[in-house]
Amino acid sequence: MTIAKQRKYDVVVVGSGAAGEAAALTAAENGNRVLMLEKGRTTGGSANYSEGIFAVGSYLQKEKGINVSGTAVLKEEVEYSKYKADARIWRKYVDSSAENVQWLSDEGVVFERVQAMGAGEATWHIYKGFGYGAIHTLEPKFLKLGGELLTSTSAIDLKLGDNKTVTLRNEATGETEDVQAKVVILAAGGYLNNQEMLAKETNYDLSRLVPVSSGKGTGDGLRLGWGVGGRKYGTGMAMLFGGYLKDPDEPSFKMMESQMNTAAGQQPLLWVNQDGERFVDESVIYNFSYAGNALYGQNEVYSILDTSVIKKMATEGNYMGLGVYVERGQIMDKLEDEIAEAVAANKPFIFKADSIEKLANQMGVPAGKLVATVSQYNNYAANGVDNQFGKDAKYLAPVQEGPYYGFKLNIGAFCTMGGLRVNTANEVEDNNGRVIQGVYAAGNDAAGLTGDTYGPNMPGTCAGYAFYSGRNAAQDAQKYLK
């Protein structure tokens, strides 16, 4: 029994993310004998979730007459990055966006609109059927030129020559297999779901990270790429995007779709630490990758909301959204009954309660302080003005109106960022700065995008590099091969 249909390849991809099928796709219209891995059952990963990419100067911003910067975009997000990502990187990403776009809706991609995300630029390339809908309309093609893909296949080993040995192991018998290939591209999408790698490569309290993705983020194209020479680089970074309720009955992408979870997790209202105190501004959630290092700077952060508060977003709409599932602005229409069921659920991340002090005691904080707390917001909320971390007024909503709720919240977490250093051609180098020659990383196992925090502000960084870096790889490739 064999594993793969041939025993040589031009091209081995490992992954069918975002870059993994824009790489595959790519290599397989320049002619290639391509062979596309996937180590689960289905293709997508967490490029599934997606909801747009970026770019600037795309056919959607000329027809709405947005003018976005390329240039400013790059100086502000290098220098958003503490100057850790790499300019050059970052230059050619935006000057290839527009036409990053161009190319996925000429594949076939429908894109719905462009806007911006909180406080970011007008940047979000909004797909039809989120990042679902575009993957699996670039896969029929890449199948359709003869390209090879496996599931439930998974890359093991690779070892370097004129030809690369790339080891494939079936994951549902177990057996392995050896192929050869002159370019392989890793594109298995960082190591978000690998709790060894995540204590080991990062700081976050993972008892509070909340991953939302596909769950096969493990590290994979990383360890390979390890493993041949690669100079690792930039790991320690996961794409927080602020509070989120952990349920322990349901997968976390479920959670992704909740108005409760918007309402408790997303808005610049109260949130209060273990000792029942503020501790930021809570508009932060604008850039919630800011959100998220405040959250991880308490042992426990709750969120405080009146009835009040709940039948205004119910009626007149909410104050922050999440990406495209929640928008911003949404009436939430199905706010109160989402968390009456959560209460008579006894879900354990929502506390009710007709008075303050009762409230406090549910959470399991000091009565007095959250009394105390919310006593004084009340008195900013009436006179306008945030003395203690001055919040716009606008977001100072009392909180006086039983009944009173209380939500636990956990960080949420979309994937891991970095991990192999590669050039502009999205190759690997090794720790002497040299290439290694016809290996690539793309998407979110390539390097050079982000510092210590990823960049909200410019929606659609993330994904939009995804099927950029992958096409890029396959592109380059291609030079490698002839």
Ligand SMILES: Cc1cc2nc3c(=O)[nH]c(=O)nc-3n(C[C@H](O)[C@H](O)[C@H](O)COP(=O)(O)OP(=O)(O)OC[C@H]3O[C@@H](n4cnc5c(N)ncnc54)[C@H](O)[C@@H]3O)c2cc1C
Second form
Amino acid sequence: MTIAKQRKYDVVVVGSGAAGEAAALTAAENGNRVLMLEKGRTTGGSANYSEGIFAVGSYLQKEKGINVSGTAVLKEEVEYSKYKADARIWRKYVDSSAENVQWLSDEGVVFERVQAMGAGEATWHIYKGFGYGAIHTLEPKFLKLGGELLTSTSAIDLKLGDNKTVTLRNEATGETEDVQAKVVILAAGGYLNNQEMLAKETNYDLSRLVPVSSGKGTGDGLRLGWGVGGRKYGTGMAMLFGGYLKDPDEPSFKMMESQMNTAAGQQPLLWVNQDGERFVDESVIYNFSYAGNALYGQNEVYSILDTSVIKKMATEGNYMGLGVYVERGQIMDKLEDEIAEAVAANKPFIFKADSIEKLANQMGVPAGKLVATVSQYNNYAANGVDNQFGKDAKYLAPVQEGPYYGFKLNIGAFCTMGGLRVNTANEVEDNNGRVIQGVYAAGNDAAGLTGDTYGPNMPGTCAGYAFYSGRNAAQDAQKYLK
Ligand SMILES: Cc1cc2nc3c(=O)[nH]c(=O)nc-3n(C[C@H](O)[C@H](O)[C@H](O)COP(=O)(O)OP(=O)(O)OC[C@H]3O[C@@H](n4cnc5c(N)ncnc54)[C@H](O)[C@@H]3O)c2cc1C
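Having seen the form predicted on its own, could you now give me the structure of the form predicted in complex with this ligand?
Full complex below, order starting with the chain above.
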């Protein structure tokens, strides 16, 4: 029995996330014989968890009278990346973004609204049923057009030639097989789940990095692309997602739904380091990637919540809308129960005490220093001025009612971005800047969108780019195939 139905394809797509599904469907719509490979048992990758995608000038924004300048976005993103992002890639992405939303909508993807996230612009097009809904709208169309999808099947090797040779491995049986393809589109989602690659390609302290993703981004696309001479470019960054609680007994993504996690790691409340000192204006969390950088600057970080702050968030609402909490003031009705359960279960990330001294001792930070920090912070709150870091007075909630809670913050990460140098057609380039004919990279495997820090100020740019670039690669491949 063979793994794939045919020996020869026009297009083989490696990965079935946002980039892979968009590429595969587009290539099938263009009349090609397409094989989409997915190494997991299920399709969708990390895209399944995404909430929405970036666009400017979309029909939804027009309906709402939202006017965001594409050139302003481009300039800001390129500046933000310290000119490591590619302005030409941004230009084409920005200019195609409204059409990208329209295409998805025409294919049946339902967009519920468009909004900002945190401090950002209203560029985030929220799809119904998360990315899962979008992926599972595109996929049946692909299959209906005769596209072939193999799950539990990895691409493990790629060789160049007039026809490329892709070696497949059935993950259930270990069996391998070669197929031929004129075009290969690498869309395997980056390397967040490959510890060895993270250690080599990034400077993050991996003991504190909490990958919150599909778990399948093991860098295969980059390895295949580099293996055929693709230029390594733009590695070194993950999309950091602010403070995150690490529960050794549960899969990391479960904390995404936890109000306790949001209260501890995603609100502009008091944070201290291993020395019991504040180190930043905590409202940096408005940009969760900046917050990740700030947290990484310290050896350890604890978020300190007192009972009155917890009660306030549980009854009157949070301090800052972010991610799942899209609006400021949303009520955290499960917060108190979740905290009580974590304390009862002796979870290693939570500390509870009836005085600040005792809390410090439990956390292992100098008690005198923490007492002084809290006292100074309470003075700032009383005066409505943060003389140290200038945090807005509305976030200066005093720490004064016991019991007190300390939460050890690690750093969440959603994905890596970058690794293969591509041009504006998503063709992979070699070390001399020449195109490797018929080899494309899309989504998180492609470099060009970021410097060392993701820009959530224009929300949705990562998943938006994945859908767009998959489609962009397949459209360019059509010219190549002709
Ligand atoms: C919780 C969460 C929320 C997010 N929210 C947003 C958001 O709202 N907006 C936004 O812009 N971004 C968001 N992101 C990021 C976004 O989801 C990703 O950037 C996007 O999914 C990238 O798409 P991709 O196709 O490159 O990779 P993925 O969607 O991860 O897909 C890659 C696929 O390739 C498969 N694969 C890997 N290796 C192989 C191989 N050798 N052979 C075959 N298949 C292989 C994987 O199993 C996976 O299914 C979020 C991410 C997470 C985790």
